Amino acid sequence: MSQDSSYSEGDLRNTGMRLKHDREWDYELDRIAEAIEEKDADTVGLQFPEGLKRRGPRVADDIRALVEERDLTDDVRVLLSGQPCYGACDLDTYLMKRSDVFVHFGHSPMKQTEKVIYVPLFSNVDVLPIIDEALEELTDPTEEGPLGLVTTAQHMNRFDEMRSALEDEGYEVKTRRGDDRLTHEGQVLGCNYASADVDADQILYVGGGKFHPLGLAMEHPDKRVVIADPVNNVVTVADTEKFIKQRYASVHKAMDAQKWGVIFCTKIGQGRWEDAERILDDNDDAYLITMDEVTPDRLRNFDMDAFVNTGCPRITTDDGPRFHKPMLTPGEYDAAVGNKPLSEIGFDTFHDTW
């Protein structure tokens, strides 16, 4: 590739995004270009998370580009999947049917095919200077025993690294592979963290952002969870409370309600169809709405009290507040109507795959 073509290999320095670090991204062009000439395609189809949309046109050149230089086929059509991205359960299954390649960026995959090429988008930070800083929050080794380690598909490829240093500095590190939803040992999703399931009291988290700590540490309360961001330099310690209290007090508004929209998401790999026909079979004023795309505008119209969302959790924990009428989880619904103590209340999560 061409100096002039650093842009479209993932370079943010000059987009105006604001980080501690520069990141750039493999797109694996080469391995685009295999499948085309290997399918002889006339059409590829890219999918991007939201944060990279604005790469597509530039990737989309460079797979042109690429196509004509090699001569693999006589012409080939690039389409851009503008559907919401989130994760690789959020595969666009429309474009997927009308491309003889489709793309899929930025997640690993959750369930293996032939119809989807995975590209992980690995990130090219350092993370070892992150895990040094880290080593003043975490407990002594010595004291507290073995230390769990996860972190995002964003830094599979420095896992190694990140558990080499810590065993470095005397610590047992204990680490696992959660279940058929997670590609890699010790990751983590924002609906699964099954891979934190291990004899540590304390669980170092490598990432940004603050929502997989956050459902880490209310999936697994009996865990301490550092929080080292290797993009932004930053080590804190997950505090659930302020969540606990936003989701008891969304609980409490839905206890008189009387007319319940249960959503069912239609997204290939966030149906949760047996919740919501539970829910259904339990209460004679629930009513389905399925949907795609789960919106606060796109629920204002429905005259409900409450509303019950049976996809992705981020849905309600992420957007929760924004809502017109309170949005639980299952649980919660079966908090708000009776049928277990708010107590019991726990993160939803999704486990298996597809």
Given for the second form:
Number of protein chains: 2
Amino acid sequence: MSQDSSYSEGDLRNTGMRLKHDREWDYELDRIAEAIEEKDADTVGLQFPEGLKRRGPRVADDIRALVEERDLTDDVRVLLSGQPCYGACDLDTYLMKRSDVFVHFGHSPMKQTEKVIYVPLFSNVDVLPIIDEALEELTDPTEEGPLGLVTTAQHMNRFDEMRSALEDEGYEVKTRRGDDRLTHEGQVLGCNYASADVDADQILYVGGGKFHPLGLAMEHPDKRVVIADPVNNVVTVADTEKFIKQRYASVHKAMDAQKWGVIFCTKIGQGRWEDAERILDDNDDAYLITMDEVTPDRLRNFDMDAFVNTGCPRITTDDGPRFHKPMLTPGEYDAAVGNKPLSEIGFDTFHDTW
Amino acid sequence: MSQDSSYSEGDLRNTGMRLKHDREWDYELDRIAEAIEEKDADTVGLQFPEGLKRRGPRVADDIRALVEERDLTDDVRVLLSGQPCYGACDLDTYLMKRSDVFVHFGHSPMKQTEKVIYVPLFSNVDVLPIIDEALEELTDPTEEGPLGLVTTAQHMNRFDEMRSALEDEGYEVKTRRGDDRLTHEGQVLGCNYASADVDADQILYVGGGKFHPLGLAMEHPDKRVVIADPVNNVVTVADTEKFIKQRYASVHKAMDAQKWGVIFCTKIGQGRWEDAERILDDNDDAYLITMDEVTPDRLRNFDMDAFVNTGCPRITTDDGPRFHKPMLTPGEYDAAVGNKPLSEIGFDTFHDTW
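What would the structure be for the form predicted together with a further copy of the same chain, given that what you showed me was the form predicted alone?
Starting with the chain above, the whole complex follows.
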């Protein structure tokens, strides 16, 4: 015990043991080990989303320990991606190209490819208690028609459980796999709610986050969206009013803009070139700016009156107020320059892969 | 006049005139126009350093006006790089690969290639008055031997003028082109002072910035470095004491570190793979992190006790205190882990291209 105290949690190199250290997630080390052996890999690239980056060193330790234990290859160099990562749209292509085995943790595949091992890292949070609580907010199964059910990638492993629990309560549960950008039936992304496009007037969203269900409610204004958050243990009903007001305010501020910066995001799954081109063709005072991370600091250097973001819609809506000038979605741009009425702006969603 | 007031400065599209708007720099539009015509370019990518990014839209306007006026091609799409840019080491390779003509402004070439048009944007500041003032800080030409002369890329166009002024005062002026990373004789970079490696006990540095001359003085501790800043109009003598103390403090803080993050920078001219590998081979508790922008925010996500930066040395030394854990140069790492004495750490410089 006293000897071990100098090692950090999950440090396996000095003991050759404890491979199963405490963790909430299954990093699927066996699958990674198999790929290393099969490809006789010299380099293994690991990419984690922001909230899990600190797990990287331990996973690297585990991989190196496995390589040694099982004598998979002579030696392996593990590279951790230090790039920000907010989704499967956001692969570190530099690292991917330079790694024999490349593992992307925490998101489900946006597009299947042999170059990437996706390890989804499903949450092990029990979803049944919060679904039980959500029943109080849902209208009676006999009164309203069917119920739509959606969730995020991290709770996808419990999707059948959710469905059964609702069916046991008498609901007809409608689900679908929205489009190609999504891996699973019932899955939603911050930029894609096509899985909620089912024949039901109310949708149960099971998952965390403030903005995901807001986007869902914006994208489906005809439906009532009940939010069951199993991590924070809260049930709420989505209310888009404040959000819509904030968006209208941004559009109004941008109406006087002369010079527009049109952002084309260079991240593999966040580029919408046709949207960017359409605006450039529409407006002689629009300038194309290419970048990967879209941040207030980077845009402050450009002398523009307003920006249109054709990249990740969440940056526009969630981070919008942090930018020094109004930041609009492509649809909001059309309202600001008078191409369409303000009442027609909807939520900006993303439907292709790459 | 009243009609024009609605146009921003340099907006040429609505007048077809005013191509020669006020500007401090020569953007070498003719050279760019020739390349557009020669390559029958559809896309032109422009990359500016941070301080000049706001000039981008005007230069884009000028280029489009020229294309139309001279009927160079059917149409051209101008793309502005929104990536941070701090040197010729920092080419936007994404934009470069996707542009028919790619122009990098504000830095001299680190490596000549047909893919890039480098437009150096020389300063038009008069350097003679500050050299005159600097004479008071320089020792008499008859007492000390020769005088070394160096400057930064933006004042390179006045280098012969500087040399003549000093020779007229009786100095024997020694200059050289340091190595392959530098374009010009007498040129220094924030990461390379090889041009000051001349047979002279005192060096006159003509240029701005606080850190460039400090690096110069650190790299050449045996020489007296006089700084003539023609932009801020100040003459000083480089004093490395405070800088050295700060570096020693960082090394001391890192001496207890168990887990080391070793940063490999993925920018085209900032990667030192061999240095990174050497440290990883030296230390089982070192983890390789790959990234382009090395920022405090990005590193905060990693649970490390200290970092070694094999990328841009200026980030380590100039921004070091902004990181949440000690950030060392490769040489300082060796001192922290006991591979060499603390007294032997020098300034971290960069001598290759790519």
